[in-house]
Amino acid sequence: MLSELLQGTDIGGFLLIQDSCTYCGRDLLKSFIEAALNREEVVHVLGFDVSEEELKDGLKSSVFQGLHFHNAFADPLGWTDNSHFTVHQFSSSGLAELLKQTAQSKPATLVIDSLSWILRHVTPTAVCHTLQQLKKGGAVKTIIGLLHEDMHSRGIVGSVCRLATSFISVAPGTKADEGLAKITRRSKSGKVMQDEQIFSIRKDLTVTVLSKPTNFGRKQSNTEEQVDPTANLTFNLRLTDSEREAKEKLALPFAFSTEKKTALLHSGPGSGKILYEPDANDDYDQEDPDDDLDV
């Protein structure tokens, strides 16, 4: 699933790769920005995290056409006069104007590097709401992400996965050179798909998909022993052979045999009928009571 969304997402879609201190994302972010700039893409990247040259560290200088890199690195609160892109200009509005500065004919791939810093200095709701109107398509085909998810609570790192149509959670593997990714992705008709794929990345930023982990982060082997929950118990809660055959014959009360059903509805010879002869104390009016309506 993992080289799927490599070879690119559909229009309107919203990829997040998760991270955390234990393993970057980084790499595969622009091993990402990589595959779409080979698609000849425009590419729009949003750096928040690192400089212009580091992002492009690794990338092939033959495709740095299609890069559009905008500066946030250097003064990304606007203090100085020579800020090329600030915090405050991620909204919808804002980006649209900065993407109108580049003449493109075909929509293009939105990289943000990284969510965690504008989550830092905007309202979660203001960023997750700029994120569902720029998923509705228009000047932007394609948003990638990166986000990390040890600088924020559960709550607000559930909310911004909740707006992927694919997400992938990347952990260090069991070699120094894997990282193990959990991928999440949800269909247009509301599928989910899940997948988990041991992966390596080399240093032109191709990459690898190794294999599927092996009792990787999975539940334990049917083989491990099994507890008993009435081994220690005070009381016995099983039946031997002869209780359970004892169980059996006894006729319960209230369950009726066909022969006790029939003859208990069907009257048979010498049965009694009740008679009843109203006494002369009896308040007995013969009249209709209903004989004065005009039915």
Second form
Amino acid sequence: MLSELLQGTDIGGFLLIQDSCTYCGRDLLKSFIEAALNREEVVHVLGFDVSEEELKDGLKSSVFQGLHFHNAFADPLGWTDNSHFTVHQFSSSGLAELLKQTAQSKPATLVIDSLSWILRHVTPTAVCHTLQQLKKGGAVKTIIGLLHEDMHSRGIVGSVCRLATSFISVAPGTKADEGLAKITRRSKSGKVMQDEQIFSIRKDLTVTVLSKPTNFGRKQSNTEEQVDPTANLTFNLRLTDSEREAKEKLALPFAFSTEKKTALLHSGPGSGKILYEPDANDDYDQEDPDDDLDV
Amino acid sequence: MFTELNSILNASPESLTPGEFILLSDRQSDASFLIHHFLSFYLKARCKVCFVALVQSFSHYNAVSQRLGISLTQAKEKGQLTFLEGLKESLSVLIPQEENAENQAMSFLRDPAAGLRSLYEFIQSSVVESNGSGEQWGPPVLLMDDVSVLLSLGVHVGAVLDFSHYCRATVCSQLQGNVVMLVRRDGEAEEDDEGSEQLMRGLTHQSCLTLHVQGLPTGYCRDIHGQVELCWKKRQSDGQHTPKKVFQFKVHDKGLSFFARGTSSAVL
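Right, and the form predicted in complex with its partner chain of this protein, after the form predicted on its own?
And the full complex, kicking off with our chain again.
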């Protein structure tokens, strides 16, 4: 499913990549940017978290002409008077103006790095409103956003995830170079598909999907061998054939067959008999009290 | 400067990696030895250092640095070191006197909700100022000891993260210098809060190298003072991805020794 998302079959959608302190999702974001540029799409990047050099590091220089980087890293709050894009310009009107500045023939892919920066300064409702309007408007074809899930409360993360048509939550994998991606895709019909894949990203930003994560418990029980308890002993626990026959013939003392039952319950001749004559006070019940025993 | 730490970090005063944001943190331990290390390291590497010291006095850092072979007084006179002594400056803000021109850097003490813009402007002016007739120094370095004290002074976590973002944008990205910040974490890990844990997470996202110091989980030991966990976020220049390393250490009078877990000379 990760490869399908990379190939951009999700047109008109909002893809959200969620990461945390333990695993940085920026490399995966760069892979998506590279894949979009390779398809000759126009990509606009709102860079808050990292500088232009750091974002372009690793991308092939031949595809840079389709990439428009809007520098919101140097001065996102307008503290120096040298600001290209501030966080308060993140609104549908501000973004529409920004996109108009670069003449474009086809709808663009908007990459936001990162939504966490914006959510710290703009109310979540305004951010969600803007994202929803961008999705509906015509200027932007696809939105790809990076969100640091450990920087916000679960409510805010949940609200933004609800808007996404697909989201990928990345975590460190078992080996050093690998990551674990939990992918959820919502199709237009409302069907939700989920998948978990292990992937690794090479230096040239190509993503290799390795395999599904193995479930450790199940694996162990399958490979467990049948252990022979009679092997490797200093005494003999094995049976010869005649011994095995005799063992199977043996009647166990408390396994009752019908003959044994009647012999026990009805005592034979010569054994003591019990004669009972009820008293006036006794409550003599004619029924056999052992009738319901299933012996 | 501790030479063993240099070899672990693959750094030396002659060859610096530019544009790095190094985050130091500690929990139930004291990572200030790392601050002294980086201070003497960058001064030896002939960088222009701006040190924002909010928790100790100048004489404290001077005394420790002298043991490591650096004189802070000399560095200050030569113009290599700009030292903002937070403890002293805060008095001039809280008790304004006519003769002293108020240094705007600590003005956030009056109004913590307004943010750290004035502190940032002070740092920017000290790293950007051109060298007139003095010697030519290397790339600028910003050291902060420590950032979590700003939270106790009433500044919001978001404001501190904005401030560190601007420092990174100016010092690391624009001027190709380095930034080193120390964060002190609370004793117990708090969940989902507005405190030092959220600050730590935010700064970890911004940094490329984290050194986390903590005491031994089994308690105090005379021969092993604690353990350091190093986390690199970016790939190393040779393409290898070495995400984490853990070492135990012991601090001596004039040095520091690192060893792999379980190989202390007291144990073997």
